[in-house]
Amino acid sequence: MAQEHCVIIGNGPAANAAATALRENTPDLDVTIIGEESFPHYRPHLLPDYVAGKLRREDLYVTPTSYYESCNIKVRLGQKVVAVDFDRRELVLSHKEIVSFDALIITCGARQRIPEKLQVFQDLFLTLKTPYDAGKWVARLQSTDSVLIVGGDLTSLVFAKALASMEKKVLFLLEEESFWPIPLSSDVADQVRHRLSEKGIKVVDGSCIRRLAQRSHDSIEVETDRDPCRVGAVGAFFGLVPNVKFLVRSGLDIERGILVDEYLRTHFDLVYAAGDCAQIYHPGLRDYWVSIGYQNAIEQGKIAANNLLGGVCAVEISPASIFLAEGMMVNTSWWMEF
């Protein structure tokens, strides 16, 4: 491999497979990790379990900062990339910085998604994406026993039944943009309540929020299309949309991630982009689809850095597993882990 620096913007799990990948392969390769989080890799899926008091918070975290150092992989945490040059092959950082590449490999993921017309109460809403957000959660629930969960997506549903186990007051809207990118189609609803209930979790009846209110420290107030309710904390679940803004004037082809060939290259030399943030050519369906899931990530992590160093692999998937939702292929099939 002639390139001498390879950059990773990202630290998940997609970024660490890569790292990994790469250094297993290539001894004497450069290798950064960028992140934009100040938090190690952590599994965001053991979040749920974190906020129920099931698990320790150094249970969260996946790689521990020896196996950087034992491996020669440096790893820069809360610096955030806000511009990148393909031309000059150099990355900008928020506070200026420029750190030149030889090969990039983007596993930037992708971010809490909140519909735009719920974006005015944006700041009422708590998620659930990193270790952040889950400490807030922590902090919220020591004075409050009913919280709303809004939305869909399978940590909305395995949060509920955690929150359930905490023996709080658990409501959940199947609001109108729930479980996207997958159609809340009659079926799918019924089959969803279904659960839900037997887990002693209430759905509440109405189709979309119309407006939310403080009316305390502990007591946010919920009107919906039909009866309104209060709550002391509300969760917004709509999903994760690929965090590629800085990337839209790169000279990347990016539509709703970024646009990439069955081997995850981008158009540019020795750019490849795997994870949530990617979106991947299907050669049998002539269109292009995203994944969703952490095992997913991990393993299109570990392909793009075998085919940065020379490998000949191509992402995998049945077409049978992906289907079409708003005009996007999306492969996912977590809502029926529940």
Ligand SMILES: Cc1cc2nc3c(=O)[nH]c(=O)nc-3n(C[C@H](O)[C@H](O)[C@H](O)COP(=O)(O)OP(=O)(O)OC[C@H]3O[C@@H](n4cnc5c(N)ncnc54)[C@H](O)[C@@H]3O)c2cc1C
The other form holds:
Amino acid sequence: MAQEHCVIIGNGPAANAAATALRENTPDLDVTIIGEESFPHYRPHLLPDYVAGKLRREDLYVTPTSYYESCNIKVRLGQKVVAVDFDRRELVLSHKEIVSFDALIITCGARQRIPEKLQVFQDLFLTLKTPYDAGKWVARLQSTDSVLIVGGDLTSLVFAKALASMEKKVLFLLEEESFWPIPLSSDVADQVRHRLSEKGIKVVDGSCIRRLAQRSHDSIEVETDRDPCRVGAVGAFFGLVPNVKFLVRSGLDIERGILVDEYLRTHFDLVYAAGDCAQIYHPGLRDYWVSIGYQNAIEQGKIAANNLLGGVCAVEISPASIFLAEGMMVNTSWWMEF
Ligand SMILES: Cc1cc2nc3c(=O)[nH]c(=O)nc-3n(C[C@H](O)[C@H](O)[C@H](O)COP(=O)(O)OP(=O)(O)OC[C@H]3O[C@@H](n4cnc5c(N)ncnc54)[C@H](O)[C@@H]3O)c2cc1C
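Moving from the form predicted alone to the form predicted together with the named molecule:
Complete assembly follows, chain above in first position.
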């Protein structure tokens, strides 16, 4: 691989771990990170504390620009890959530029999921995935005291707690589908209800949204199958889905995420996928699994890079951190941290 060009799509933890591992092992390789967002590499798990005013914006960021300069890693931010031609070894950016590569590591992560039945209300929902989303929350919370959280995923618990710590009135809609990837058994529901109410968060059980209407800048009318209410903001937290739409016609095998073997290889030579966007085969289980979580992404970024350079390292999963969700195995230790 010396003197050749490896492109990494994405600028999250998987991408940065991959870039560092490539540079550590191959001083001559050209390494380019291409990230859609214009922010430097940040820690998404700190966004709730940032919204709550406990951190400054700069505390979110992981890697200073000087690091990339010192290791000669090229970083192109605010540039979205819209297509990849694996036969020609080229990718296309949204402004039509074509970038050639010899090897590719895809770490394009995941995006917030809004269930189809609620997409009609999409413009009224706030989500929390990027510093841009966090900025919208910060602005909205300046003029509102009440927030409704719908859906429920790992982030929503932490975020609801952060809102309560700001003395905001938080309502939490708990329904069967809440808390993907954990199936909502009555045990889990009791635990969640108990923990949230300890923080002063009111949990509304078994209810779903029927209608939302913006009444003024800071007032949204919410009609559920229980009592109607008015809140200043509605946060939608329905889990994350791999960000792979731009790859659908590329010839890459995609199911939920990008299908890779346990070495994170796709079926194209020298093309790997890692982190939240990958769906990984487990030969022992004879099935695919997906992973979510910051540490998993870092681990996989390193493994993809080392295997690209000739290593033979398989991704390992611990049975303790595997959940079955909607027929799919999900690997995360993140839930346990709540
Ligand atoms: C609010 C929040 C709280 C979280 N809390 C925790 C926690 O407490 N513990 C934990 O373990 N995990 C947590 N997570 C999950 C964790 O952050 C993710 O699992 C992890 O960031 C995944 O890393 P990744 O590198 O695979 O993808 P991401 O971090 O999602 O990065 C994907 C990158 O790809 C870029 N990209 C996407 N599409 C394109 C494209 N077409 N062209 C160019 N670039 C593209 C994006 O801009 C981004 O830079 C949290 C996530 C969120 C949002």
